[in-house]
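A single chain, nothing else alongside it, follows as structure tokens in the form predicted on its own.
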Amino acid sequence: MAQKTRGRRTVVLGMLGTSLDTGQGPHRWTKWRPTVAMCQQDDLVVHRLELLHPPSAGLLCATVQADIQQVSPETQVRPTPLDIRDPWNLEETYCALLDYVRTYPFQPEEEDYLVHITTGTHIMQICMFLLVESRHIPGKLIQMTPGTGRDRSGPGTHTLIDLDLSRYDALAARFREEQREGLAFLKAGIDTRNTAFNRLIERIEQVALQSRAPMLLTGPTGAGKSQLARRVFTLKKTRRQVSGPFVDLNCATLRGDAAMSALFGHVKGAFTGALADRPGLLKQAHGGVLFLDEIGELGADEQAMLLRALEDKRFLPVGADKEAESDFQLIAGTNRDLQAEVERGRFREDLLARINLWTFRLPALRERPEDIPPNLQFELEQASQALGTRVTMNKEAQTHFLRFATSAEGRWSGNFRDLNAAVLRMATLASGGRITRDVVEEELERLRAKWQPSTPVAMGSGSDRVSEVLGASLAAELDRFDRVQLEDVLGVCRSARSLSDAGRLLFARSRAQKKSVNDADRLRKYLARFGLGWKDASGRDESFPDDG
């Protein structure tokens, strides 16, 4: 094995031998100890060892100490007991060797780490294989083997090795134990009852600590985008999949050459006002998680260095001429149909196919009515902790405020949002830190009013259509500017004689710029987006025949 990156340091986490490493007096030289071998190596620099031991082989353990400072000074030894009172209980060692990796320090970005599998029972040697595996040890195996001949007594050689071994009840118990603590970690501790939200969540912690291709979360404003993917990262980071940090992002924020330097970085003198060298968010995401909300929003050139870097690990920083290297995760969020987005020419397809791996669509609140009561708890402590002080809910209080919420009047247009702050404010009001139906009362009168659909300026007919045919819960989600070009369009295609008529007419401009046009298709797959058919739209039938 070649030797590991100047600066970094190696560490060796192995058992003592209790009968591979024996010897005392000189005649121990003659005999081959794979743990003194190790140390040996005319290309492998051991500067840590992890020298676990059993309690009772205190004095052996001094003697390979002594040997390898005298065939290694620049190695650190280590003596660490480990008390396992039978070695070949897979159970019993697991346990122990579990206990002791969750509480090293290790450091990654600093230390590469090999985990010596010559010694030990084969019990030990599976433990071990089985503990970087699951990366409760971000390291490799390293295997030692005596010379031959006249050589038997030298330090041999060593080898990188990679085992399949088959999985032992116990242990995948505790895996699955590990398993439903990291799905209840990305619930933020929620007892959600949501069978479909549940088993999506399942299928996040799965992806998320096999994959590090990118992923992309949708759904709804206020879903919980944004505190899912921090929550994915640091599961990553406990499981020390990652190294570097969270960076994040809302793309709503960024606006012309700001987003290529927020992005990509920039070096001094690349515009006016740009004083000194900035790295750019991609750059401060290597290693880590770069989480991009609003993704959506990002403009073509944006979107096209985006691609490369995802592909290539590689961008150009603004005014740069030397391109800047970035190996990071991406987590992109939208509220946005980015497949329509690209049909409307706004998101480019091939970024879309690579960030599409992955894509979870997080519910709206009010398609989970039953996970709203241990919501509502969730938020309750939330406002404790803000507040400073502990809330409550009295019996009543929260029986009429649950009625309203999982009710067809609970919109939960901001979705998680609207909960946080209807909570934090009947908190606040809350006298004694009680949470009385009166405030309750207070605050439902306070939600009905911000959800009361509002009538949009209507192009064409003073009706609103839009409301009529989607429902007024889902038309009043709808951005103002979406739900006027929708009542438009609607307000065509009941006047029109077939879906290619209004195709027609709604594309008249564009369609003489295109050699191949196919307007009813267009107009399909744009009522699409709303989940509406030309039926919908038209309030009839195809009474006339679609010409094309």
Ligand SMILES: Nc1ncnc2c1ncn2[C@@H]1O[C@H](COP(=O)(O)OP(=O)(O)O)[C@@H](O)[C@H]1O
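Just so we're on the same page, rigid core means the largest C-alpha set that superposes within 1.5 Å between forms. Residue numbers count along the first chain shown, from 1. From a predicted model like this one, the values you see are computed outputs, not experimental measurements. What changes on going to the form predicted in complex with the named molecule:
Taking 2 Å as the criterion, V207 does not count as shifted between these two forms: its C-alpha moves by less than this amount when the rigid core is aligned.
Relative to the superposed rigid core, the position of the CA of E477 differs between these two forms by 2 Å or more.
If you fit the rigid core between these two forms, you'll see the Cα of M128 move by 2 angstroms or more.
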The other form holds:
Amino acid sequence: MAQKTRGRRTVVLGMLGTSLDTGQGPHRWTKWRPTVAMCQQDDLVVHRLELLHPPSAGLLCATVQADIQQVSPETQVRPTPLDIRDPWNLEETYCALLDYVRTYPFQPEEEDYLVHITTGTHIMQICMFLLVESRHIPGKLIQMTPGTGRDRSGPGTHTLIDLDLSRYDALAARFREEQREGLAFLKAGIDTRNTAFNRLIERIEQVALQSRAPMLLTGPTGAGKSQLARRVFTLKKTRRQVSGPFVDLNCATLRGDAAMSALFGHVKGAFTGALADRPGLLKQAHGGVLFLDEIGELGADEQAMLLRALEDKRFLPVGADKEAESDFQLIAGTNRDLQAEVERGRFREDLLARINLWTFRLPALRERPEDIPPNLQFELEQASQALGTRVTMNKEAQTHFLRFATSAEGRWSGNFRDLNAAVLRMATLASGGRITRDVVEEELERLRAKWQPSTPVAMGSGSDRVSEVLGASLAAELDRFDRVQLEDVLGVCRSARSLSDAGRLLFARSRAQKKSVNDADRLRKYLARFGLGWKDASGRDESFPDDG
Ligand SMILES: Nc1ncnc2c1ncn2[C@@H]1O[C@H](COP(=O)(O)OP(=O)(O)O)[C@@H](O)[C@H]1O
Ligand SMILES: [Mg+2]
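Let me have the form predicted in complex with the named molecule next, following on from the form predicted on its own.
The complete assembly is shown below, putting the previous chain first.
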């Protein structure tokens, strides 16, 4: 029932509907007329109606006014002639309505304003929408809907639309949903629990979608740098932020002249064997993303050229006399400490400054043990797909595996590569796709052997911490001279309490002779030469307070 509100009054601004509100004889009461129906709503009292109408429709306006007076005596109707010669012309209509609302004495402290948009031409409705949206009219929209079924001649219903609220709510909900999707996508749908990792992914998502600046992904091998780079690209692609392709290159696979030409292209005849023009990867990545993995392996000339390409979006292909252009986003990957490489004179400081605006360090798997269970599930599903059969792991087997995996014994030096390989081996050996405790036990033996080699390596020392920490391929590139020394240093680091402690042990003689001022710093610099930090060398996650 119409409730009499003391105090605030409701005022509607509406256009007379020159077709919807028509009707003169008694049968007009059987017809749904939106403007009249609005004044017949049980839960809406219109105290005043500003009825805008073309000057030529005075008669119709009078009828509607009289009818409203009959059904809603509390409504004051104020017919307002508005001369719009062509109500289908946007400019004319907008200007006429704008002039009207500019001089309208709105009193928002005392009155609530509704703008009726069921009647009038579509152009008028659009203009009214714009005027509410731009707050020229401090109100909400009201829309009338006819009744259905037997009720067709009744007053129907009304809907209020608050543009501020609906825009805010819908967009906020949409935004949250999109962000959730983006994060899940970057995490390959794995429900990770590690807070630091989840926060990292959130940041990466934000940066990926807000910025085209270079991004640097660091972290140990197998931590997921390459995969993440590709996913960042795909996310940007789904949000239509890139038009070009994803082009990736592992810089460690390139040497000498081949590197220049692969990256920057060459012209036909630039060197023996250059039988045709080659655009090069930078050019190919135009409009897209170029992922340079192991960027620390890039030679000096390539580094200089890359810097130029990042700064000016131009570079000179090998043998060319004209520069080529390419606009791409760079994502770089490395498991080296590039700052240390700069100090060793092996990486350009200006290039590092250019690419490390956004540096994200992907943690090693053993730094986030709580994520091993969801990742195990993920790997089981992957294995099921790879083997074409459903692979499961019984409760006991799972507990056994996870206890080992999350203990200090679970080194996971190859990170996801190790986990992936372990699960794939177990899945392959499981009869009927069911991984039992025995299958797990056998795998744990393999992993123990892999991570703590008991067989002497070529160097003759009892262990091979160098391969464990650097990975077999990098370790193989070291001179025997460096390798033996690094092996021993790593041994000391493993047993030392802290970086300073290890420094004191390693430089005890120089210390006694006062030749060394800062043992910890000396050790830190030594390790950095191999791209290693204290965490890698000591094999421990907790960083001890560094008193050196
Ligand atoms: N977040 C992750 N969860 C599960 N598996 C992953 C994840 N990231 C990467 N992988 C898998 O681990 C392996 C190594 O990932 P990759 O991106 O190549 O590591 P990186 O480039 O850091 O050496 C790949 O097989 C990849 O599919
Ligand atoms: Mg990689």
